[in-house]
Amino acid sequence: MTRRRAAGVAILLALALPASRAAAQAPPGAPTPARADTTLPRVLVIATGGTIAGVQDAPGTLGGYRAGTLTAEQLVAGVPELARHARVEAEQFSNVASTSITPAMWVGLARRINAVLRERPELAGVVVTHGTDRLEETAFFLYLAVRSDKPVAVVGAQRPATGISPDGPMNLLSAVRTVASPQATGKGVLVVMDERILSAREVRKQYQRVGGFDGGEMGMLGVVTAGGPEFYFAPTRRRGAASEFDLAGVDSLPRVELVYSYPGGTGPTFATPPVGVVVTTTGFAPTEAAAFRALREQGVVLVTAFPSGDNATGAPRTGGGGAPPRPDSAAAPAAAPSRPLAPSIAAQHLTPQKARILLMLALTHTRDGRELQRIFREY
């Protein structure tokens, strides 16, 4: 075994070492670890995988890694400082790269969180560890589907656990401290990264370096300091206990596709039409407008959303706010359809990815255009 690989094995063994065994191997005269403070809040960490649980074949380098390798217990054991702030429990939901997370897994995760918060009133809150590639989507789904005002924080890392200067341990500590704080109650699902507290409704992944996420002009709620979490703002859109999305009778989510409008585009075609389509656009050519009208004639619900943009604030390229354009405004006069057109809805400030998630949940309730637009105004 090479020296580098041996070092990696040693790191993993240290992470996996049970506390009792570690105590037994302590040198003579070493202080006995303190018992858990039973007055501290209780927090459940639910692990789904991702870079925060990633391990390299060559630890301590800038090389590649395997996401979703360490277990929930190993993640918690790797941050002893957690015990100063909460009584932390660990639970494994999945252990995959976040690109493997599916809508069915969103439903299962939300159901598990709802159940544990309902059945265990002693829990202060829940932390979900997650890969960053799909973190904002999972966080927003939980924002809509977790029907509790107890805090839930989603957290990840941009560097693997065995990398140089990993950010996962500090992010996990900040997330646990946040959900353990009474100040976090009622704020909706949060994303805690780089000692910043962001609303899951607004959070967006902006770049691959440490930090990685931004809340735009509306989404940063507070920070985690040496003294603990400090909140300065709170979201006003519906969330948590006020959410109308009950997953008790939902086994799967309706199929909703996400497409782009672009210069020269002719609009999408599907062998089997989905239930809904979200189109990212700043305006439609007549050929695109006709294609989307044809989809609506087939009963496909349409949502228009602005591009999410690349600027520093994460605001839509058109400036943020307002209603995205509708394809009807660009379409040539058409004959009356043989049946009523399916609704066309404006996503308003939501990014296209999040508009798709909200439409998937909304379509489990209704296909009425007025009701769907109400849902997009309120969430």
Given for the second form:
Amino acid sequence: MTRRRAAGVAILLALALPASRAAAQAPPGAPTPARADTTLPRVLVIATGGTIAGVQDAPGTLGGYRAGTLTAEQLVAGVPELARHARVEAEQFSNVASTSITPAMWVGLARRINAVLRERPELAGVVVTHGTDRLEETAFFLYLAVRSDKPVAVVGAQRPATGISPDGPMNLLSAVRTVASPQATGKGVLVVMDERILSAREVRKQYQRVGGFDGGEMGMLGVVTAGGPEFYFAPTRRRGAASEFDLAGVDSLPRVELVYSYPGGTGPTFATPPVGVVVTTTGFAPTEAAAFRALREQGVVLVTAFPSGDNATGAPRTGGGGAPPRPDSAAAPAAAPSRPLAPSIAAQHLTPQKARILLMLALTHTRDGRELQRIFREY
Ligand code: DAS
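Pass me the form predicted in complex with D-aspartic acid as well; I've looked at the form predicted on its own already.
Starting with the chain above, the whole complex follows.
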């Protein structure tokens, strides 16, 4: 075994140590983790992979690493401080980089969380560990499809577990403390990163560095301090126990594509039309309008969204007025459609990638334009 690999294995073993042994090896003066206190809330950590479970071949360097390597149990055992705040159980859902997470996995994960929250009333809440690349999408899917007011928090890390200054242990601790807190009840699915508590509806990954997650214009719900989570705001959009999205009988989600509109664009064409298309646009070029109209003539539901997700405020380029542009508005008056046009929906304040997720779920219920727009207004 090379010296480098031996160091890696040593760090891995240290991460996997049970809390009691890790405490026994703690440096002098370090606080001793509490014994499992039977009055503490129970929290289930469900691990899906990502950098938070990532291991470098050359630990302590900035070299490459393998995401989704440590197990759920190793992640929990690596943070003995968790035992002061909750009785934590670990469960493995998958162990992949989040670019490998699929819509079918969203359905499976939401079903699993719905089942444990229903069947285990003693659980205070659930923490999902996840890669950061697709964290906001999974979190928003859970926000829509977990029909419970019990807290669920999604958490990741920008630095691998065996890298320099890993952020995962503190993020995991903050997430567990958040879901263990009664303050988190009814706030919808949360994302806890860098001691910020963010709503899954608003959260976005802005950059690939520590501190890269925020809530855009909508800001954050609270912070996690040394004393614990402190909430300052609560979401008002429909979510959790009030959600109408029941996954019973949903085997797969309808195909919804994401496309861009841009200067000189001619619009998308598909060999097989999807059920829906979300178009990222600040305003349509006249040259694009015909292609989007043709899609609607083929029955494809269209959703228009601003790149930033700031669809609610309007913008000078679209004349303001609170809704994103519609492709028809850029075109010369068109001939009467050969078939009734499928609906064109405004995404409200959702990023295009989240508008796609809401449309996928909404299309499992309805294709009616008014109903779809209601859903986009409520969630
Ligand atoms: N490896 C990536 C992922 O799993 C990045 C990360 O987690 O930060 O999403």
